[in-house]
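Shown next as C-alpha cells: one chain only, the form predicted alone.
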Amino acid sequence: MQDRRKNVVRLAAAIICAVGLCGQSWGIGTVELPVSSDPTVSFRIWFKVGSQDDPPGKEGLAALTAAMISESATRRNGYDQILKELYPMAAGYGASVDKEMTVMSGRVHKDHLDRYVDLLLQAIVEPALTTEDFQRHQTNAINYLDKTLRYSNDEALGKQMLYDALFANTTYGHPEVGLPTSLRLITLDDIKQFYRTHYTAGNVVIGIGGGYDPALVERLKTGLSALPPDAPAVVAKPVPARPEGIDVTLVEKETQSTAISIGFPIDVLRGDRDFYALWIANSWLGEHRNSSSHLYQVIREERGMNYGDYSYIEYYPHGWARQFPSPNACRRQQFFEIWIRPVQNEAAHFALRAAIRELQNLIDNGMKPEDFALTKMFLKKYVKHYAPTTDMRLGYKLDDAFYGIPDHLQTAEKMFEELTLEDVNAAVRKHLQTANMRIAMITKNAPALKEALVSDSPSPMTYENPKPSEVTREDKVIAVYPLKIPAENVVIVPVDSTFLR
C-alpha cells in the first residue's frame, strides 16, 4: 500500500508539473489550463493564506484584507471607477477565503483581456487600503453575523455551529469571517500588515484558463513579482480533538423548525482510495440535493418532514445555494457531516434518531450488492457535471495543486470502475461511526429537548395523513432508538450568546 501511495505522489508531482506548477523554488507558480475554443479567460490567483492565519483575536482578518483588494480602491482608481470599466466588460472580479485558500477569481472575453488584467493586478498589486473601503467591509462582516447568521439562516448557523464545535481551540475554530469582537478590534494598520506579509510573490499560484496566449502569463508573472518575494511560514494542520460520545450544542432561539447538523472528524483526503470509497457510499447514503439518497428518501419522501437531508465526506461550502460543491476550499482536516434541513421542533429528536440510526445500519450492514451497482452507474455519469466550464475546471486543477494530487475529478472515474462493493463497505468501517460525534441544533424550548434527549425518551411521529403501515411500523423503532447523550455533553447557548468569545 506504501508503494502504491509512493507512486500516486510522484504521478501528481509529474503531471503538477506538466500543467505548470512546479513549486515555489523557482518564483511565482502557475496552474494553466488552455481550451484555444474558450472566448473567455478565467482567472483564478491562488493566495496560500486563510483564515487559520487570524491571529488570535484578530479572527477575520484575512477575509478583511482579502475584502479591501477585491472589493475596493486601487491606488489608480476609485471602487465605483473600476465598476464603471467592468461594467460593459461584463466581467468581474471577487476573492473567496477559506480556512488555507484565498483565491481572486474573475473572467473576461477576450476582446476585453488587456484592460480586465491591468485592473486586476492592481487590485492585488497596488490596494489602496483606504479608511473607508475599511469601515465598509467591517460594518458588513460585523452585520452578517450579528443579523444574517444569527437571525436570518437557521440552516448556515446550525452549520458554523457544527464546524466550531469540531475545530474549538484549532486554527480552524471560528467564522471565515471573523467574530463580532475581534472584528471591532481590527484596525487598518492590521489589514496593511496582513497584505504585506501574505500577499507575496512567494505565496500565490496564478491560476489561469481558457482562450489565452501564452505571453499573458509571463505578463501576470511580471505584474505579481511587483509583490514582496517572501513566503511566510505555513501554519500546523490542525489536530482537533475527538469528541468523547455524542456532544450536543442546543441554540435557544424563537423558532418554528429545527435545523440540525450532525459531523465528526475524518482522516481521508481527495487522492485517498479510502476517499472515493466513501464518496460511493456516501453518495447512496446522502448524496446533496438529490432525491435518490437514502436519508432523502427515508427522511423526506417516506416521512415528509423537511425539505431534504445530506451527508458529507468533506466541507461543503454555501450547500444551500448549489447544487455541486465549489472548489478552492480545500483543507488538510476533513470531517464527516450529515445536514438534517429544518424539521418542526417537535419532530427535531425524532428526525435526529432517524439520520443516526441510518448511518449505523449504512455501517453495521453495508452497501447492498444492488444499491452500490446502481450507486457507481449514476456517479460516473454525474461526476462530470462537477465541472462544465474551464473556470470550473480551472478551480478543480487548483485544487489538485493544493492536494499534490493527480485530476481529481478523472481520479474518481477511474476509482468508481476500480472499488469493488468491499472495498466501499471497509472504508465505512473503518472511517464511519455513530458513538462519538458533535450536534448543532437551532432550535425552541431547547430545554425540554435537552431533558428528552439526555433521558432518551421516546419520540412518538405523528403525521396530518395516514402512513403506510411499514413506515408506521419503522417509526415504532426510530422512536426508541437509544442515543445514550450525557447530560453533561449537551449545552445550551442562547443565539444572542453565539459567537461571542
Second form
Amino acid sequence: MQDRRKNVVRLAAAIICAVGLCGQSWGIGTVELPVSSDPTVSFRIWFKVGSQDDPPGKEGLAALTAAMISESATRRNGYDQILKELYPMAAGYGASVDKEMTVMSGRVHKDHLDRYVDLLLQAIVEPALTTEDFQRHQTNAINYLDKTLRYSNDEALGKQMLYDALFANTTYGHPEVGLPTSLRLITLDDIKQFYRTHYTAGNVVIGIGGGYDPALVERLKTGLSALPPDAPAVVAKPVPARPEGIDVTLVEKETQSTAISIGFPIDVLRGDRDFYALWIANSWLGEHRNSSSHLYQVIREERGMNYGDYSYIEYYPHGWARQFPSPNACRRQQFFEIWIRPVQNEAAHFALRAAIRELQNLIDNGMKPEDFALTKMFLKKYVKHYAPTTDMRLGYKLDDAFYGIPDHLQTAEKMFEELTLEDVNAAVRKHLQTANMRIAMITKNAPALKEALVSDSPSPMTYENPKPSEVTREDKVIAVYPLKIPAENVVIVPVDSTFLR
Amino acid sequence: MNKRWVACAVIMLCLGIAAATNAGAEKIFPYAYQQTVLENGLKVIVIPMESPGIVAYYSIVRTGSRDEYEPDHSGFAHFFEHMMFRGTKKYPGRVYDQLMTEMGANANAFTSSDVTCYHLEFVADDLGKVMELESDRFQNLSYAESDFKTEAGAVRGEYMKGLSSPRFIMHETLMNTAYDKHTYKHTTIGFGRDVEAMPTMYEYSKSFFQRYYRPENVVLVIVGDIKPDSTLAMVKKYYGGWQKGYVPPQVPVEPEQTAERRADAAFKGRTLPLLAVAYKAVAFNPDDRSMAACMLLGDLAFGETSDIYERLVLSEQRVQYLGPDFEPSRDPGLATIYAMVKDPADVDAVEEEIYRTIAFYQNNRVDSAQLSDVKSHTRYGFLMGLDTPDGVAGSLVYLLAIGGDMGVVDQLYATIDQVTASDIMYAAKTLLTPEKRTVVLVKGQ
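Having seen the form predicted alone, could you now give me the structure of the form predicted together with the partner chain?
Once more the chain from above appears, this time first in line as the rest of the complex follows.
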C-alpha cells in the first residue's frame, strides 16, 4: 500500500511535467512562478552538478567553479565593475553548491531587470576564469577550512564531521567547499574543464518567479543556449556504509563546551508517504529552533543545559542562521540527525545519553495520541511559513522538480490531514533506531570522554539549583543509560588533523 | 531625491492599499499605516498588506543592553528576553508553549544594545488569541525562582557558544576598550562574570520587569492580513489596562574621547588576524545630515564597490574580508571598519591603507554618480525587504527602537536624500579623527 501510494505521487509529478509546468521536454528546462503583482523578479538557475561531481583528489572543484562564475569577472567586465553595476540596484547574484545541485540565484527590482539579466547571463555564459579570481577563491576556501571551520564554530565543525563520517568513501563524503590538500591541487585548467563539462545547456533548468514578462524566459533560454548542448553523465547515488553499533568521532580542541551531532542514513525522501509520517514524529521530537521540540524541553527547558536541541529527517543547511530550511539542497540519499547545541564539557556524556534515550523512547512507545494531535495541528499552520516569498516558493518548485514530485508543501498539508497515529509510529519503527549511529563531538579532554563512553560509566548531573523530583528521578535513569559503545568504535582526532585525507 | 523610484515603489509595493496617514509620493515607506498612542503610552502601528492570511506581530521593547547601567548586571536585558517565555499565572510557560504550538506560530525574540524584540508570525485567524497571550505576558509575567535559575543555564550555554568565535572576542574587546562609562561598554550577552552570577538575581529580575516592561516603553507593530479598525479595537481591549510606570535607566554619558585607544586580544584557536578600526559616532537623529552622511560614508569608503575593497580584496588579495558597520545607535555608537588580514605581517600596512582611505574622503568630494548610487542602494535595499509581513515589521524594528516613531522612517530617508558631497566630506573630517579612534586586533594561536 505504501509503495503504491509513493508511485502515485511520482506519477502525478510526471504528468504535471509532461504538460509543461516543469518544461523540461523542450530543450532547456524551465520552472516558472509568475506573480504579476510582485515588483521584483527572482532567479534560480539550476545546474545539475554538485560536490558529488568533484573528482577524487580535487575535492572542492564544483564549489570553486561556482565561485568563479558567481563572484568573479566575466569576459566583458571585471568583478569590481560588476559589483559597481549591481550596487545601485541593491541586487546581486550568488551560487549555492550542495552535493547534487548548484543554483545561481538572485533577485532584482523590475526597474533594473534588463541590465541585471545581461549581467547574470554574462556571468554564466561568459565567465572570464582569470588567474586572479581563482587565487582569491582558492585561498579563501583553504582559509575557511583551516581557520574558520576548525576553530570558529564548533557546531558547524561537529555537523561537518558527522556528515563526512556518515558518507565516508562515497561521493557525499567531503565538505562541499573541499579539503585543504585537494584545494591546493586544483588548477585553473581543472576549473575550465569542469565548467565546460557541467555548465551546459543540457544540464540547466531555469527557475524564474515574480513580475516578469514571458519574453524574459525566451531571452534566458536563448542566452543559455550559447552553452554547449551536452549533458554530463549522472553520478550514481551514494551507498553509505551503514554504521555497525555506535561510532564516535571525538575532535579534541581547547573549548569550554561540547558540541554534539548524531545521525544515521535513512532511505526516505520527499514525496514518500513515510517522509511525511516521519516529519510529524520528528517535529514532535526536535522541531528546529522551536520550544515545541521535545528534546528542547528535556535538555534545555527542564535542565537548562544548553541553548537548544533539535532533530532532522533531511539535510538542513545553515541551521544556526535560519529559522526555516533553505531550498535547493536536495539529495537522493538522506539521513536522520540530532543536533545538541554546546553543553558544558562535564555534561556532554549526560546530554548524549538523554538525547539517545528520548529517541529510543519514541521508537519504543510511539507518539502519544495527544502529542500526535497537537503536532498535526502545529504543522498544518507552521508549514505556511516555509515559503512566504516568491523567491522561496520558486526554490521549492525547483526542489519538486529535483525529486520529481508535485508540490511538496501542499502534499505535506494534505498528508498532515490524512496520516494516522499508526502510520506515524510505524514509520518511526521502520526508519529510526539507536543501535547503529554515528556521533561527532567537539570537546576538550577527549581521552577521558572516550573512557567514560566506552565504559558506560555513570554520568550523574549536578545543578546549581534544586530540580523537581521528577527531573532528578529521571536523571538517575539517564545517568546510567547504556550506550554500549565499543572502544574500537571511538576515534580521537586533534582539531589540527581534521579534513586531512 | 530619487522621486521616480519612490513613486514607483509606492505604486508597486502598495498593492492596492488605500493611502492613509502616510500618503504622499515623497515618502519612502510604501504602505499605508495607522499609528496610535493609547492613553497608557503604548504606541501601536497597524499596517495592512496583502499576504496569504499571514500576520506578523512585533512587540518592540525600547530596552536593550544599553539600559543595564547598574554594575554587575550586564547581559540582563537578553537574559530577561528568555524569561518572557516562562509564562504567567493564567498561562504558565508550558501552556503558552502549547498554545503557540496549536497555532503553528513562528515565535522568537532577540536582544541587542538598544532593543528587545518579541516577534511572531501566525495565521490571521489566530490574531485574537495571540494578542490575549502577548498582552498577558507583558502585563502579568510570573515565574518561579527555580525556572529563573534553569534559564540562566541556557544563557550560559549561549555565552559559551559565542566564545568559540573570534568575532565575538573582537566585539567584546572593542566595546570594552572604546567605552569607559556608557553601557555600550559591554556586549549584549554581558560580561562573562555577570553571566555566571545571573542565577542569584531573581529579585532583581522582577524589578527589571517592573521598570522597563511598561507601555510607554513599548511599540507594537502588527502587519499583514488584518483590518486596521478591528485590530486597533482589539489592542485597546487587551492592552488598555496595562499600567504606566516606566522608569528610564540612568545611562551614563560617555566622556568625550580625547586620544586613540588600542587593544590586542588573543583567540584560543587559529584565525586570520581580525582588525577593527572604530570611531565614536553621533547618536541617531533622523534630521541630522551629518549622521546620514556618516551612514553613507561607510559604504562609499569601505563597501564592496569602494576603491580600497577593489585593491585589498580583489586585486592584491591581502585581505579576506573588508567591510564597514556605520549604522547609528540610540546613543553615540561606533562607526567601525572591519578587516580580516591574510598575512599577520601585513596588518600594520592594512591599517595604514584604511587611514589613507579616510584621508582621501576628508580631502576629496565624492562624485555625484557615486553619491547617487549609494542613495539608490540604500533605498532599494530597504524597499526590497518589504515583501512579507515579517519583512516589513522586521525592517522597522531598529528604527522604531532608536527613533520611537514611524515618522523617523520617512524622515531618515528624506535626510539621506539631502546629503551632499560636502556633507560626506564634513562627516569624514569631523567624525573619523584619530582622537576618537579605537583599534582592536585579534590574533589566533
